[in-house]
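In the block that follows, a single chain appears as structure tokens, in the form predicted on its own.
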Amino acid sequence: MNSKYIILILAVLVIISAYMFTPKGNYETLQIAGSTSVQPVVEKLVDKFQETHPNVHINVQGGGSGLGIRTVNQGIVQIGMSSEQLAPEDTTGLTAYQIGKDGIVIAVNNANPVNNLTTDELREIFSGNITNWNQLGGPNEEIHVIVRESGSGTMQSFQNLVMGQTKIEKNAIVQSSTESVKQAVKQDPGAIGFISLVNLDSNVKALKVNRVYPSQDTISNGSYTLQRPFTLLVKGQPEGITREFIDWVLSPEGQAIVKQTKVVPVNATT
């Protein structure tokens, strides 16, 4: 286990310990950790769930999909959050619940006049073969590639959907969360990165990919191809408050909240 995961797991343990040793009467606790893309969706779900469950303390932490898988496997948290397409070997001993589908948005600075890129052009950019926006009809501006860390589900999904076997350039700027990627792109006219549709706002500009704009509709109908599942993971079978929370997330009420966050619900007609 590398030092990054050790630090993240220790941070989660410290927060969990604070909850465990704080006087709370008859409160139940539920610990959730993982993908920083799924995190804001789950936080909104938790806020609504706790309106009718005031005796439940739910703690939601980020750290990346890898951390979510690792900590739920080790029993450190009850629910892990993942934002990547998981292989069977990743979920051995775990039960996965897909709560919706998200789009991976290609984000550039608002001042960038480029509006559309093909997946081939993206691969050339992120591998370092295209290095200036003027090669794509844009200004004479050096391209600054911004990516997520290796344990990120967003990074893994981008690698699978866009890069394939092609490696991302070694000088890419690495950020530790979806939000930090967005902030870096906002501040740099030459930057390009990828973020969750959940995090898209007016601070950055979303590009069309193969002439299709990312939206709930284009994700739902499959025309926007850079999409991935949002998944909650439980070790074994969920019980008690863990089961109750997951069942509620998958209910019409929970799925309506998922839709409000710009994620396509499991039942797209919700």
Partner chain sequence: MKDRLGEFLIEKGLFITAISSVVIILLIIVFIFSEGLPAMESYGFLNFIFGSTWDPSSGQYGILPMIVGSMGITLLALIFSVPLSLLCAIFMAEIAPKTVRKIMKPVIETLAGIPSVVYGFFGLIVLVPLMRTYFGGTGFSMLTASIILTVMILPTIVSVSEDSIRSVPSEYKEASLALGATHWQTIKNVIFPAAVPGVITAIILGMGRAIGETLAVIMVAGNVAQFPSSIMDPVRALTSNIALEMGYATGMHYSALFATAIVLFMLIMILLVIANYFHYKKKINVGGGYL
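Form predicted on its own done; form predicted together with its partner chain now:
The following holds one chain only.
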């Protein structure tokens, strides 16, 4: 009876000590956290990077652009991901590496006949001044505005790029992720929302903004204006494995993978 307990306790102790004293010097770890829009791109990059660097352990976490900036500042992670246009005071002490440009796509239901909106019309819609699609040449259908939660990088970019100082109407439905915005738009003939170009698929219809259709080309040449940078942030100057990873991401090989994810590559440091 007693020996059973002793064996159990010994087993637990052995497991704990084995865990504690495992040599960790064999591999390096790299922590990455931040914007959920940048996350899928970085995850793809990490997969490829680890093929050539099997000894590096890389963790990629979401949490939002704000969290990315905060945790990299506090030294909790080595690399933060951001999908917002960064103000200079946000990045004091940080080095920013732009890895690509993403478009913000205005998405409506596939059944919606409206094809083009101007930025002014968008501002009027999202601030609640235009409330019916027939005011825009569409059917007599109430407009249902769908936005993201305050703090989301996509939401903040939309606010900066389209709304400016105008407030988004308070009755707008709030969805907590790009996928649920897409779901809501897909089901509702009167809905309008905004998503990242990376997530665009046939479930929703992308609108032309100021007569330009969002695509990698129009974002790359700057004619589609609703675009935002995807940035990796490092505290101070990157060293060691962090440096290696960022250099690789900005290399032609890394940028080719960025391009595969529908993000427009930029090979430049900002």
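Quantities reported herein were computed from a predicted structural model and do not represent experimental measurements. Residue numbers count along the first chain shown, from 1. Rigid core here is just the name for the largest C-alpha set that superposes within 1.5 Å across the two forms.
Student: After a rigid core superposition, would you say the CA of residue 73 moves by 2 angstroms or more between the two forms, or not?
Tutor: It does not reach a 2 Å shift.
Student: C-alpha of residue 96: shift of 2 angstroms or more between the two forms, rigid core aligned?
Tutor: Moves: no, less than 2 Å.
Student: If you line up the core, how far does the Cα of residue 175 move between the two forms, in Å?
Tutor: A shift of 2.9 Å.
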